[in-house]
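The chain that follows stands alone, in the form predicted on its own, written as structure tokens.
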Amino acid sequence: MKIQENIPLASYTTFKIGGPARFFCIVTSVDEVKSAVIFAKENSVPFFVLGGGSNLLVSDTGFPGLVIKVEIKGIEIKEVGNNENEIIRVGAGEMWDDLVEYTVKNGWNGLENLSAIPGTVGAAPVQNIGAYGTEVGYFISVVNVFDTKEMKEVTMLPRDCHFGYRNSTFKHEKGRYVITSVDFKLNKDGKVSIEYRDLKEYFSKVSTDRGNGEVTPSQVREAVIDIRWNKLPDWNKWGTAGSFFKNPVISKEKFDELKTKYPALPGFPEISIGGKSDGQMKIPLGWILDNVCKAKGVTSGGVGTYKNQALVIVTKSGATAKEVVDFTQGLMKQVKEATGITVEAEVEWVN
């Protein structure tokens, strides 16, 4: 492991924005993670764990401590169950979509709805990434971490992670846990989830070409990739972190109130990982930004909302973090004034 100094962070994030890290290192093992944390503590500087950089907005002034880029690799079968499931352990530095492709090719189902999400495996539990009707927390067996408080390796069960909508223990105890690998419990029963509206519509149009009518995991992956890339910008042309905001979760009473004002407003019962509903409703913020705030394709300087999806913020070359902050705060203000809803950012601010 080599500690470097004053390394620009823009090239390590999908926003392509950000000043330098005072210190920077790449770690490829748990021992190197420990060494990096010891360095930060001995030098009395904060540290930040970096994966694929796809859900971050780094300050124009950079980060004043140590950035630890986790590149722990490897995929191994840990436990072979019955004919229906197996447990695989995946290094935190593996790219997420590479893992999804690997599981589908090997006959495991479960992760196909999470195709084409950028970032690394280690970041997936932090955000409890989700898309098209599923969340990664459904399929996590354990999360293996280095506890920087106790300075030792720890295995965390799902109940320890407190997975919620784009939420987990790792977001509430920032800096304590460095995720080193994740164990996934995956099925081989071939069952897929296509109840989400976009998938339902997709397969209703192509169902006649699917033989016996049963949809396979590989077909779901193909559909998700097709749907996502029709909504999202080309990462090679734009700086972006994908969906910038969380979809709001509100009370049923608040939803009914908004439904009176905006009859076409969609809403879906919020279901926990345990399969229970507490009566709250999740509403698509993209719909509000598009239909209420008329914000789709709006730009200001080098920042704007994407032409096909108002929930996605895009930046031109040369845009600054301050421009992104000012623009997104303006959108949040518009939503608040129109609906009374306080919007939360999904993207993490690093400064």
Ligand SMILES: Cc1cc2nc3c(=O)[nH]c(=O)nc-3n(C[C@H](O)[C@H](O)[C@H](O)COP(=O)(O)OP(=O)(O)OC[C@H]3O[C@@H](n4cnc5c(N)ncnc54)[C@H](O)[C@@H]3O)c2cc1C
Given for the second form:
Amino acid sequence: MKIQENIPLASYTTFKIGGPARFFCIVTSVDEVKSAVIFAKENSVPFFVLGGGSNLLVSDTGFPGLVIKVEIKGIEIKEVGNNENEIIRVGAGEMWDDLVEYTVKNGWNGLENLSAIPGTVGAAPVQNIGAYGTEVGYFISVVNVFDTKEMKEVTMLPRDCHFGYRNSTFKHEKGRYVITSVDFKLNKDGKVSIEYRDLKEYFSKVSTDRGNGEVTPSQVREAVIDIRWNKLPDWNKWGTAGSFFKNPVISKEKFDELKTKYPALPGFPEISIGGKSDGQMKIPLGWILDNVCKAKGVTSGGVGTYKNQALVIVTKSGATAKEVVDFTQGLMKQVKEATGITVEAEVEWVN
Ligand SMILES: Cc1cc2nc3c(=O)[nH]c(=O)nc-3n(C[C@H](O)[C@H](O)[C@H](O)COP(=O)(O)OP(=O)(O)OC[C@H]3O[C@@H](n4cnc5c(N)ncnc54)[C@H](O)[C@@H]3O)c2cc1C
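Could you give the coordinates for the form predicted in complex with this ligand, as opposed to the form predicted on its own above?
To see the whole picture, the full complex is given below, headed by that same chain.
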């Protein structure tokens, strides 16, 4: 493992923005993770764990410590059951969508709704990635980590990870755990989940190939890719980190109050993993930005909201992190003034 100095981070992120890392290394094994952490500790510098850089905004001045880019690879079948609970172990540095493609091709179902999400497998548990009615936490049996506090390898069960809406232990105990691999529990029973509005609509228009009206996991993957392609910007062309903000989760009383003011406001009961709902409502912030703040497609300098989805921030080449921060703080202020809701960023600020 080679420690490099003053490495520009912009090209390691999908925003394509950000200054240099004081130190930078690529790790391909658990031993290398350990060596990198020891280097940071011995040199008294902070460290930051980098995956595909698709959920980050790096400051224009960069990061003053060691950036550890995780590239631990490998997919291994751990346990084969009777069409149920097959466990596959996947290296943290594998690309997330390559894994989804691999599982669908090999007849495992579960991950297809999470198709075409950028980034690595190791980052997926961090914000419990979710899309089209599902979350990765449903399919995780174990997260294998290097605990940088105890300086040893640890196996974390889902209950230790506290998965929630774009949330987990890995966000709360920032920097403590470097995820080295993830074990997924997948089925081969062909069951799919297409209850989410966009998918329901999609399959009401296209015919299915099981001949009995049933949809296959590979059709769900194709549908999700198709829908995302039309809704989200191409991150090879634009600077973006996808949804910049979290959708607010508010009390039922607050939702009813807003509904009186904005009768068309959509809202969905927030269901946690395990199927429990505690009466909170999740509302689409994109709807508020579009219909209340009239912010869809609005730009300022090199930064703007995407023309098809106001929750997504896009940047032109040459935009700075400061421009993104100013623009997004302006949007947060507008939402607060119109609805009283304090918006939280989903994208992480690295400085
Ligand atoms: C166009 C676009 C669409 C998107 N759509 C979605 C979506 O539908 N749903 C969704 O949930 N997200 C979405 N995202 C956000 C992003 O893809 C996910 O958050 C993804 O999991 C980030 O992976 P990454 O490898 O790029 O992580 P990074 O951006 O590199 O890191 C994100 C966080 O994870 C931590 N991290 C990364 N790797 C490790 C590791 N091995 N161990 C410990 N911590 C680690 C980092 O320190 C950081 O805190 C989208 C992003 C883009 C650009």
